[in-house]
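A lone chain, given as structure tokens: the form predicted alone.
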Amino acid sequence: MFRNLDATATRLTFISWLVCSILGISDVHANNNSRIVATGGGTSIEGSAGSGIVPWAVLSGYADEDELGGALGLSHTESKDFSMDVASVAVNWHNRVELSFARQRFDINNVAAGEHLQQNILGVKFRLTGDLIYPTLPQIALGFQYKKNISFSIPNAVGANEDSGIDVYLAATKLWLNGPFNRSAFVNGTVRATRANQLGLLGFGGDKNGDHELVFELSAGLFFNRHWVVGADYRQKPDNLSAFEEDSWQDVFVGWFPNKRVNVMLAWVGLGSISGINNQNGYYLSVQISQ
């Protein structure tokens, strides 16, 4: 399934890996029954803790005041005439601060054969105030993303203005314990000020515009139990190009959080059209491994 993740992904996986490592072993590590089970979210596309498309106000893994945790994220996404992979690494410092750092490959093989779009995704999220649970304020953070496009000639040749850019967002996300039919129940909101074409895979700003422009997305779930979730997302995108018009981007999920260490997303995604072909519907997967 990670047959599209070149070498040097390989070795942000293996690094990720080294990181949770060291986290694991440190004297400075999150305590076990610090925070509930899936409060760190899982891995979004972008590297930062999250749902597959959307990120949210929670910190990736599960360190919280004084403590130092952090997340390991392989995804894959396949749709009908495109596939992507990502592999991500994040920190959390004290449930206060998240850095994040993530590779995107975006295989378009059927459109050009042999060719590929390629990121990076440099991330800081920092938590303002309020909390997950406890009081009625949900958790605020406010994110910063620098992307920049590796593989600029494609992005050029369909009208983007540059090869990077700086995505700000403001999240907010709360679960209720005692939701809807006695389950747990979150959403989050966000809202991000951003030029990205097709994330930024396609570059930054276009002839139809080059200014930041506000966008929306949204998530929400529902607990089964303890280790189970269902939800879904849906996440606004501008439209800068005229060579191709670019859609906004939905998935309904299933989340598995078996315990602290491990959870894994599966999703439908609709992600209408890419490159001016339609219909790009398809699946994602995510695994997530932290602290």
Second form
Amino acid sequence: MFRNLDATATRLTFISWLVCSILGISDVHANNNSRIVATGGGTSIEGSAGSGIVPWAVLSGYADEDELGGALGLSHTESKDFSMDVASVAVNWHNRVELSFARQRFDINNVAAGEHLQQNILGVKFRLTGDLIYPTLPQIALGFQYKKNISFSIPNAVGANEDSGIDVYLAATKLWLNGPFNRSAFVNGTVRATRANQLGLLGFGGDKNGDHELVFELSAGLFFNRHWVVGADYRQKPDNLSAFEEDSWQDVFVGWFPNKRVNVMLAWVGLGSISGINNQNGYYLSVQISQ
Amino acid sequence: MNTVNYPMIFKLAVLCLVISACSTTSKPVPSERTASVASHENLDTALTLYDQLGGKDGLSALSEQFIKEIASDDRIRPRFVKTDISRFHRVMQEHMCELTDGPCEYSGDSVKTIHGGMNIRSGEFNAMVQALMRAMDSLVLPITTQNQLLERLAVFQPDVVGQ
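Let's compare: the form predicted alone is above, so bring in the form predicted in complex with its partner chain.
So here's everything in the complex, that chain up top.
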């Protein structure tokens, strides 16, 4: 079991999937998903509620105060030379605390035959104050992401200092029910302290910079109706390794929330330079099952 | 060193933010809007929300459907077991009429007074909002009309929840 942590983590994720699905189905009539459709967002690549690349201040799933909820997410990103798969699970307690776990697997077959970079991310997010929809402050949340590489050999070889790190972020999200064109619209701003190289997949800190630095992330979107949203993300990133230049990320996305159970996000992504290869443009697809 | 550049997408997002902020603060007051009806083509946009909802008959139908939706939701139905439904129907129409710039004056108590001591939970308020959404959907009201009504009712959330 210890020899194969990789398979164990994957198995755990799928067991969580199963448990939550069963819970969800048996609890359809209980008071456990009172928030409004789409207000739980999607599942980000780090497991927290958000868009593809930006964690938002909203908490996963549809749990309101005194309720339990959560989400399971699977995503696939494909750029010119790389691809990444993420499986994640998040639990929302009373719309106050979100706990999440994500496993990222980044395929670098094009630069190192048969190799991939993997890490686990354990996240916690606290809703501090405000509200997404109702007239008060924007919803504000404080989050932590503990990231740990499964194997440090490649990150080490390219100059990363450590195989684990903690990101701390503060996010604020506001949705206007009657925004531009009488459509609902939202804006999210996130400030993150991080020393992760390419999310942490290439380790933490490097020869150019070993300390946490502040980066800014932004999402905005417009709901065509309650079930379809179009938006964009921007995510600034550190640039700690002299071996590989790291760029900021951006995407334009379409999100579909047919009901509170399902969310699908499709995005066109621009990931800049990764591992020394420029213009990593491509797509991102994620499916979320939520409660 | 970390070089930071702000690409087009970031600028667009900021633009969205600015547009959103402006659009929530620059709505004309109803009296100006009514007075500015000058030509036939802007008649649609100049309609009050009350008119968009179908006036007296529209609000009556909406209130009735809303009550049906409340009755079908286990989370909120228990709150209404002692309610005089015909009075509730009448007062709700009157309040919505006033809130949507219709020719009515709401005669009931303030929202805060009505919900005082009830200790209504956030989830119950959200359940009510979703009952209204289902009611508006079943009457096939355009999303643009629905959003305007939701915005005007959402401001009461702090007066209802936790009182």
